[in-house]
Amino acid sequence: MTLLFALLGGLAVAIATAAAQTEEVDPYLGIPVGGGPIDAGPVPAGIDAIDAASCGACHEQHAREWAASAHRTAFTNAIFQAEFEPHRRPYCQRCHAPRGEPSAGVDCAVCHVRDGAVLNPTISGRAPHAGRVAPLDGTLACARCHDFAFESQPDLGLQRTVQEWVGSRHHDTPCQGCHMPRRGRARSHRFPGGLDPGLLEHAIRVEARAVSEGSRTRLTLTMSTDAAGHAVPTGDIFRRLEVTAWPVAAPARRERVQRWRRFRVDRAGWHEREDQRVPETGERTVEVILDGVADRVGYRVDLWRTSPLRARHRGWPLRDVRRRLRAGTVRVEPATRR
């Protein structure tokens, strides 16, 4: 009976969230199609100012997570600034920078400010602020940003992180428990996520086996996710995984194969071709061949938040475009005789 509530649910937020996705506004924040704009009305009585620095007078901790999150830079950080920059397209904005204010990225007010209160899924009675109670604890609090369609082709998911959760075995638990962990009473604010190493460790299971082939290995990972409560990698599209392989005993002698959402474009629009992601249930397999014979074969899996090429030509710091998932060495196994 638990699981059938839990998929019960599951399938009304999916409803309820394909449901705001046809209005101008949806029924549960008051935030546009697309994550924005947003105008978070005036300032609530008894504060001044609903800046981040303002809010993080009373609320240091908070804004302390906050200032060393991604929603800080959603709108400055290079790998945006570098697809932004060419078209300036108002449809991106309105995720990056909800509130027109580029240096503040996704803010406090962003969630937390309309109409003259100050919203939160509970209220204490004692804050010196306006307050109203609402939603934010719940999945459709990250839905507008994290689950969209491409501006000219709302049939085709751009983002597609809820509907992926919907999915998954994990979709009992809302975005919050993972990626707003609670820190005593309250949530955290750093609101951790493709970057972070604590869950990236978790993301996904990986099996490894190797095959002798005559001149050849063949490594083959069979991969399934963990923890994570939607496909790894999700959200942006540009994101991939990396298998590179190597014989132990001759490390320079590496292969690397890449698993993305592959896409067709033509001037009827983007089509997608396969989604060769981990997917939310399932498997995927990846197979790396490698030339010669190895007794041990050495493997790693990782998450790229942009091709590698496009990376390398940017100059962008491997730090900041690519992350570990797992990594191994599995003695290869002599060739199956017929």
Contents of the next structure:
Amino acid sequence: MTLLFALLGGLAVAIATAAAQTEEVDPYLGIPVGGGPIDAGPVPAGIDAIDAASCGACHEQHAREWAASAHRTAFTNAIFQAEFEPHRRPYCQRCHAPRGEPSAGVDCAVCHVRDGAVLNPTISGRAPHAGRVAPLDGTLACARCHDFAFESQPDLGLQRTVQEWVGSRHHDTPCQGCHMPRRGRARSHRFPGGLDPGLLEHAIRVEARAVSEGSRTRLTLTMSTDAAGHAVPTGDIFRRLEVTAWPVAAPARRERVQRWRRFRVDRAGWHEREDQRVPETGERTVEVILDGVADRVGYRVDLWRTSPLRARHRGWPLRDVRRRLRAGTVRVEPATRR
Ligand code: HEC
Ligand code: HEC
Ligand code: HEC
Ligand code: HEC
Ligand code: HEC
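What's the form predicted in complex with heme C (HEC) like, now that we've got the form predicted on its own?
After this comes the whole thing, all chains and molecules, with the earlier chain placed first.
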């Protein structure tokens, strides 16, 4: 089967994709799982248009929250543009601006409009527009973009958030349980994520231990997920953890280590060497060695959206790329003799 579609916006290209015969189709949205351009279909009866501003004329607060969300800026934000610009591949637009108009990003109709109906888990009967019940839950409404393989390697997950969630102890809580907090009868459309201090505050648990080893001090952090329904960090492969440690008496003597999904790239493609994130179940241990003796050691665990080097090179302000996950101090235990 060949799918032909046109992507509008600055690119104005049409590409043909030979879809695999075994292609999995989302039963509710009728689109291939794993990303693809979205045709929302005809405008539902009862309204004039399906762009966010038109929906927002009646759903003012939803529109305001969405306008401040990462979905709104999915295509226009600087970190995406830095990766997109060199190649401008239409493939990227499938998830970052799937209805063609770059500045619209992931807009209302991407999640809510198909075949002349507004989709929602419940239909009130009070809306002027035609409606149809659809769960819009994580495995369906979110998975097509938040869980997918490398374009050239269908067996290697690039983002695995939904699979991680399925394997986590929070799998009874749908994505929106944490990412669309309730406000009255409605749910927030700001979609807080990896930059939201409230969400990050309880994302992971950390147990710290520091031991003196003669002329060195060894800090060991044992980390596990707490209020995160997937690995931390989840999502994009640029995300990483950074552990910083220092003797409390000499903060300038700090050391840093970083942990992320490490890949090797060769002519055959990408290969995952090691997944060093805090896993959705179990623990991740990270050690930092400090030269010299210390009584107390301070530590901080940060989540970076991209590599610190890249952020500095591009001039991206820290507040856009780094958030603190946890911090503390720990007393150094004397060396144990064997
Ligand atoms: C002319 C006003 C108007 C426009 C335009 C409008 N809506 Fe609605 N919508 C409503 C009203 C009124 C309700 C019912 C709210 C309630 O239950 O109190 C509603 C309900 C909904 C619901 C909940 C399901 C239901 O049927 O009760 C969703 C989802 C929704 N709208 C999405 C959208 C989207 C997406 C757009 C743009 C494509 C849109 N609406 C455009 C007035 C509008
Ligand atoms: C059409 C594709 C698409 C769909 C469907 C989609 N998302 Fe997203 N989402 C994105 C993209 C792309 C971004 C990244 C924006 C950026 O930072 O460039 C994003 C960002 C987010 C973020 C913010 C991440 C951060 O660190 O700020 C959260 C949270 C999120 N999505 C949750 C969800 C949930 C929950 C659903 C299902 C109800 C969903 N998304 C459906 C494409 C999608
Ligand atoms: C039990 C609560 C919980 C559930 C359920 C949950 N998340 Fe999260 N999510 C978090 C927390 C906490 C963070 C912040 C830590 C992090 O970034 O990993 C987060 C971060 C994210 C991010 C931003 C990652 C980054 O840093 O770039 C995305 C995207 C996301 N979640 C998507 C999803 C999707 C999609 C689902 C459903 C399949 C889901 N989440 C289910 C709690 C949850
Ligand atoms: C990334 C997907 C996504 C986008 C984009 C999105 N919504 Fe929603 N919306 C949802 C989900 C999921 C629910 C259902 C939450 C639930 O009931 O579990 C929802 C629910 C609603 C509801 C019902 C009331 C409520 O808050 O539960 C309205 C109205 C609505 N959305 C309007 C909009 C409008 C207007 C826009 C654009 C400005 C928009 N949505 C963009 C996913 C999305
Ligand atoms: C199948 C859907 C999908 C496709 C295709 C896709 N992305 Fe993404 N991308 C996402 C989602 C979802 C996120 C947000 C996850 C998170 O917050 O960690 C994201 C995040 C990103 C980010 C991080 C943005 C930020 O704000 O930090 C960059 C950069 C990025 N994508 C680049 C690309 C490029 C370049 C392409 C094309 C080669 C591409 N993406 C194709 C779904 C997709």
